[in-house]
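The chain that follows stands alone, in the form predicted alone, written as structure tokens.
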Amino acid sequence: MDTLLTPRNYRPRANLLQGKTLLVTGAGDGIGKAAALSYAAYGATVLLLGRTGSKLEAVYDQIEAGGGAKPAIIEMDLASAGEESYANLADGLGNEFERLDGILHNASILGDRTPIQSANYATWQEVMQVNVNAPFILTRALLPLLQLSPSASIIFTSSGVGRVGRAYWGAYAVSKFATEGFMQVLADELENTSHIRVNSINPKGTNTAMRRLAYPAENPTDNPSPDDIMPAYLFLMGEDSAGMTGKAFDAR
């Protein structure tokens, strides 16, 4: 598998997600609130999930005051929600929306740096659920509403640690891994049967919680801002990636 950096000098065109219906989980901070927002201002109609609630209003809020289209709110806990409420959540929105044009699975949680030997089962199964669990069955549910879709993209979030593996990043890489197994599994299935594209996305370095969790010995601003690394979001969500699929990308 190659992995590809996206053009630095893209450009959107500002109608590029126009008429699109886009899910974006853990869309209430860091980098998913910045896809939100992003893919909103290029048109999209957003469906913003989340665990709070008020983080998701915030953003919400944001998209309208900026004239985007309406977005949705869905509150929900990646960590304990069941197969029951994928399902209930797929049918309420095809009852709401006649398709889906594509889901950016943004949602991960670090767990532990640890050594394996001293690694904790309950948070290596949380980290698991979360990172790996959830966007298989959240995938699975909407598969179809995406095959609705005249050109849709699933988008997989991946790290440098889930493509070359480093000690003490125990669950996290490992589900990164997976990450990457399942992205490469379901674009080879759907390659020649759907017009629904799936990829990765490696943010590198970016001024995140998350980032700040895994770094607290680092100056966070010498990390871009999850704005900056947007194009290569931008450029998978939108067709000028049209075709490409099965891929590892890098944010920069």
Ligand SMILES: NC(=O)c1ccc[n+]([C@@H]2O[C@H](COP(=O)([O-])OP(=O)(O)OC[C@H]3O[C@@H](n4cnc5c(N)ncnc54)[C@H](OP(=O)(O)O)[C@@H]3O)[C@@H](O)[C@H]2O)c1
The other form holds:
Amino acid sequence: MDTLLTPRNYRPRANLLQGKTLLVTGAGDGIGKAAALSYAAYGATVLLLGRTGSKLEAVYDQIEAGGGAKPAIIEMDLASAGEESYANLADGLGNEFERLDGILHNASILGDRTPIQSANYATWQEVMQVNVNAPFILTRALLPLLQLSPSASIIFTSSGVGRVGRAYWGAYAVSKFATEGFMQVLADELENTSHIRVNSINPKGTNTAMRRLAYPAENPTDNPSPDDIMPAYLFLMGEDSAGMTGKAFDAR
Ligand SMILES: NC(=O)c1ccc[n+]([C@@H]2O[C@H](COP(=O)([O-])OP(=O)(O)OC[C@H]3O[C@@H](n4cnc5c(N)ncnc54)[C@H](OP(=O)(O)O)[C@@H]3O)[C@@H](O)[C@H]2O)c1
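Now that the form predicted alone has been shown, please provide the structure of the form predicted together with the named molecule.
Time for the whole complex; same chain goes first.
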């Protein structure tokens, strides 16, 4: 796998994402929230997908207060949404927007960190549903809208344990390996037939609720905040990464 570091000192221009319509999953908290706010600040219309309406509304209000383009809220639980919900979502977005210019697949759950021998099957399935199956079905539903963009970007979110396996990280680690595999398959498929680039990003240790859950003994502020890693997320969504596809990036 080709792991590249995003330029550390990437400085996006102010109108980097002007005119783009972008969907962010898990937009209500953590890295997804920071990405949604950041994409809006650089000019994009952001579609905020997540499972907790009140959190999405808070992000919506923050974007409006900052003078950003009017966002949209898509309240959806990726653990339970069926195939039809995705088809309805695609229809609704198709009626409202001319095209889609990018998706940041960010929402994930950690599941249990236990030895494989004692891993709970229902939890395993839920992790796979949210982290792998939902990005697949969402991508499939929205590909026709992405094809209408002159230059679209799909970003999958990986993890260090999605590149090198680690004991007790079970379903989460396996789901992130699947994420990298999905990214490569889709990138290869689309490379010569579309203007859609497909890459993955590993944010690395970042101070969010998930990180605090995974490492309760750690001092949270020893890690960068979600805002600190946004240059890499902007780089991959904006035109400075045009032509790059099938690559696995680190955010720092
Ligand atoms: N933070 C790190 O150190 C780190 C390191 C490596 C990789 N990552 C990856 O980075 C991404 C973002 O992680 P984070 O640290 O920002 O996590 P986080 O703070 O836990 O945020 C996860 C987001 O996903 C949403 N979500 C979870 N389950 C969902 C569901 N069933 N349906 C819809 N939305 C759902 C959450 O919604 P609610 O807020 O409503 O629960 C939340 O907004 C993940 O893919 C994670 O695996 C993070």
